[in-house]
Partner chain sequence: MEQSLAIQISDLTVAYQEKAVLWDIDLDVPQGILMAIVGPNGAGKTTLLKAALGLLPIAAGQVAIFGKPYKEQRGLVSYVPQRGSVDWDFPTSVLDVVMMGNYGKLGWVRRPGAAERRAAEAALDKVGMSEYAQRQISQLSGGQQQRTFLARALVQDAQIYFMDEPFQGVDATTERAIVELLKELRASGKTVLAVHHDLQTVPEYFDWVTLLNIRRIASGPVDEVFTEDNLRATYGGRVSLLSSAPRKEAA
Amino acid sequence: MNLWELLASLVNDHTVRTVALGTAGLGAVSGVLGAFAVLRRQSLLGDALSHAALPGVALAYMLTASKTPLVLMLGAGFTGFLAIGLFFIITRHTRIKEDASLGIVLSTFFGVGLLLLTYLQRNPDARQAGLNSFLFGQAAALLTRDLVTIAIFGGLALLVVFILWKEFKLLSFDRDFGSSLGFPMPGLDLLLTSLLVVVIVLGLQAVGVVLMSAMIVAPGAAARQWTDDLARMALLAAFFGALAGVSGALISSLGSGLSTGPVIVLCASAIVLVSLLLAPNRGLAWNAWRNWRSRSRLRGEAVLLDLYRMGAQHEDALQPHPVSALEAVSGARATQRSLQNLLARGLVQPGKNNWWALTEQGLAEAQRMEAALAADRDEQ
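Which coordinates fit this single chain in the form predicted in complex with its partner chain?
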């Protein structure tokens, strides 16, 4: 199947369309909530919460014998809240630090889930419960009714974020100040964390417990690189999340028996990698280029000043000097390249035998720089 056929299947093939819509919606919602989680340093809480959903899924099935996504989600949400409660009790009242609390909650809740899951699977009916797909996700199994669930709960979560945008921003940036204004910050905190639980539970079916945390962290972390504005960051995170969701679901529909979770996570990771490298202003490549630029500018300025100071010892400030003398003074490499740059800016002119002199313009520039340096020294 080539790319064109793949994209065409998005429109024509009902199953592919359902899956793509579902994963796109999930990606978008988890991107927005993830943006807040990343800013609030709760990236790993997402990991713990998604693992904690497993026993909830198993319990819900055990109690109701129903495999309706909504019922399973209620169970997952329930144990998610238990996990948050345990996490807060441990970190508030004991000296065990946050990382160990997360590790305990994550692993033991998952252990309980696994225990229940395998206990259930001794029961022949449970085999068809599709509980296994909760580990790595099986987006291909998304049905229209799942889309409705995602749309309703995801939409509600986004609506709450939209309505309380100002308050959530205050919570994430300056909690104490928000409290001093009279906003109930602990309540807002609980609400925002609850929305995170909702999103995680929604995402389990497509991405799975093990990798859901990446869907929380990756879009937000990538979006942060491209913008310095919270609203734009949230929108961009939604877009990245959706992009990772759709492309992951499509790619995994090509391979036989590939779980969707890992593919979606790799797509999201690729977006993060590109963002870290290439994003303007913050990206690593961008920074390297900017450093190189400013280094070469500084070197040029140093050469210009050297030339000016050497001239100051003579009567004629515009007298040429040999490049070897310049190199001896500055001790820097790349003097020749700096001179070429200065030449291009019309600040120096070459003489014969690689001797160089200031132009009138260069002299004025050097005097201005010298004056600025002197002013800086006075300031200190």
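Next, give the form predicted alone, keeping in mind that what was shown is the form predicted in complex with its partner chain.
There are no partners or other molecules in what follows, just the one chain.
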């Protein structure tokens, strides 16, 4: 299957189209809310809440004997909100820090969930088969009604973010200032965390409780590399989340052995990796290139000043000097590269026998640099 046929399956194949739309919507909502979690340094919060949803799924089945998605999602939401309450109680009424309390909540609820799942598996009743799919998701089983659910609840979550944008922005950057202005910061914190629970519950069927934390963190972390503006970061995170969902759905459709949830997370991880390498503001490749340019510029300035200071000892400041004298100061390889760069800028000119001299432009530039260095020394 070529790329065109793969993209055409988004239109022609009902299953692929349904999965792609569902995961794209989920990724977009997760990206927007995950952007706030990343900025607030609460990336582990999504992990804790997603794992806390597992015992709710098991309890909902045990109480109702039903595997209806709505029933299981309500159970997951209940334990998710219960985890939020436990988290806030621990952080506000004990000396345990946020990261430690998140670890406690995550391990406790996930352990209870695994215990309940193990109990159900040993039960002779075969109706509980399929509950394990909530661990890693089963995006291929998404139906049209699931798309409607994601659209409604995801849209409501985005609407709340839009209405309370300024308040959530204040919560993310300066909570104390917001409290001084009279905003109910604890309530806003609880509301934003509750929206995360809603998104996590929506994503249970698609990517599961284990992988949902990646959908919360990865798009926001990737978007953070590209911009310092919150609005742009939220839009980029939504785009990256949707891109990961659609890409994962398409790639998983290529083979029967590819599970959609893990592939979506791998696509999100690839987006983070590309962002870490190539983002203009913080990308490792761009930083390496800027550092190389800075070192090259500093070496060139040093060679230019050496030529100027050598010329200052003679009546003619533009008198050429042997390259060996420059290499004795800066090293052979660095000097040769610097001279070629300076030549390209028109600051130096070569002479006979590999002798080099300043040009009129190079002399003026060297005098400006020397004056700047003298002014810095005077200020110190």
